[in-house]
Amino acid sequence: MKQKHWLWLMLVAGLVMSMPSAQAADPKELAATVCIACHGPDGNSLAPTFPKIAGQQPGYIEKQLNEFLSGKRKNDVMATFLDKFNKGDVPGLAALYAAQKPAPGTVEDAKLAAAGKKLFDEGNPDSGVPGCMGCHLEKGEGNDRYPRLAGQHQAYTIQQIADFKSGKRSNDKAKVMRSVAERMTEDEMKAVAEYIAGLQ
């Protein structure tokens, strides 16, 4: 009898740890609520401070949401809405935001941008620089393992290169990125992040 009580209560146990900590609110209204403040209603920013996610691979959002709620990925402004949203959210939000269409960005300098398509295509040798189209792909598409870029804002991209540059974000993957930055010019963050704009 002992035996069958203490087996039911590993069963219960197990089903209790398997449960998410908290039940996971609609992504529509936590995008239309939460969200919109900064990425826009369909999550192509309108402020060149704040990313556009619309389109972004789904698997990165994952990834960024969930570090910014772990603390291990850190912004001042991020951390004013985490208590809007919990861990049971990010898939949906994810998939939300994964979905929508992104809006094309817009090049300012097309002297600039023909330099950083250089520096995205083949790097810099010299310095030992890689193409960024290596991990982004051609297009800036991305893919499972690395996010989308093409379209973002230039303002947007110069702060996270520099970041990595710098070490304030450190949330990449085997320092893959701050590897990269920190061998990169602010000139190079400049033209890269022209190019990037005008990527569809």
Contents of the next structure:
Amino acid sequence: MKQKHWLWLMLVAGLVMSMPSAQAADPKELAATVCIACHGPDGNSLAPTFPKIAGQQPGYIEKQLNEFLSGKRKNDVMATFLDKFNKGDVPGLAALYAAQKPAPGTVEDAKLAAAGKKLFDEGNPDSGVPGCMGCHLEKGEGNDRYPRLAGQHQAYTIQQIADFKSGKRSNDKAKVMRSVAERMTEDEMKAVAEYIAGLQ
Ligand code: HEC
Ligand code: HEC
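Having gone through the form predicted on its own, I am curious about the other one (the form predicted together with heme C); can you provide its structure?
All chains and molecules follow, beginning with the one already shown.
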């Protein structure tokens, strides 16, 4: 009898150990139990410092999640949840959020948004800020190389540009966003974020 028990134990242990560590969980369940707390039930966060991720480009979501996991992009809030998912979950999560409908943002200051539109479309030739639409496209929708910005919360957009400028965020390939942000003033960040919030 005793021997039989051992056999069982070894069988079960062997099974557990042979399970791939990066096995994917159901993305819907992960979203509904973990991500929902900050990114909302449909990827449209309510708190302005938590990014909306609904309708974001899937390749960009994958890149960001993998870089949070590897430590290339660091954030104290996201850091507390990094043990809840792994690399294997990333493609499923990216596909799930990319397919969700982005909620429009709210423009609170039309004059500021108009100044932001000029910068977004044309850049600032005096300081060398390039127009954002050159990469993020005309309506800020992005593509498989550049993230969607349209409709994002002002506070989050401002924070990211400021973090690129200070170098706190440094996961952009070839410093592409850092070299844009380092030329921007605080007023330009606020104006362009106001305009971006109103893009759909
Ligand atoms: C406790 C709050 C919290 C939870 C839970 C959370 N996030 Fe986040 N998430 C954040 C914050 C804050 C940021 C912005 C980080 C920064 O400023 O760099 C972020 C950033 C992101 C980004 C990058 C967005 C962008 O536009 O660059 C993605 C993608 C993301 N989270 C997906 C997820 C997924 C998927 C889950 C669930 C597995 C999750 N998050 C759980 C707070 C959270
Ligand atoms: C030469 C191309 C290029 C130009 C021009 C550009 N960006 Fe970007 N931007 C990028 C890339 C690439 C990323 C993604 C970096 C990464 O992989 O994390 C990015 C990321 C961002 C993000 C972070 C998005 C998020 O969800 O976290 C913001 C905000 C942003 N850009 C705003 C702007 C603004 C505003 C302008 C114009 C003043 C601008 N960008 C011009 C290439 C560009």
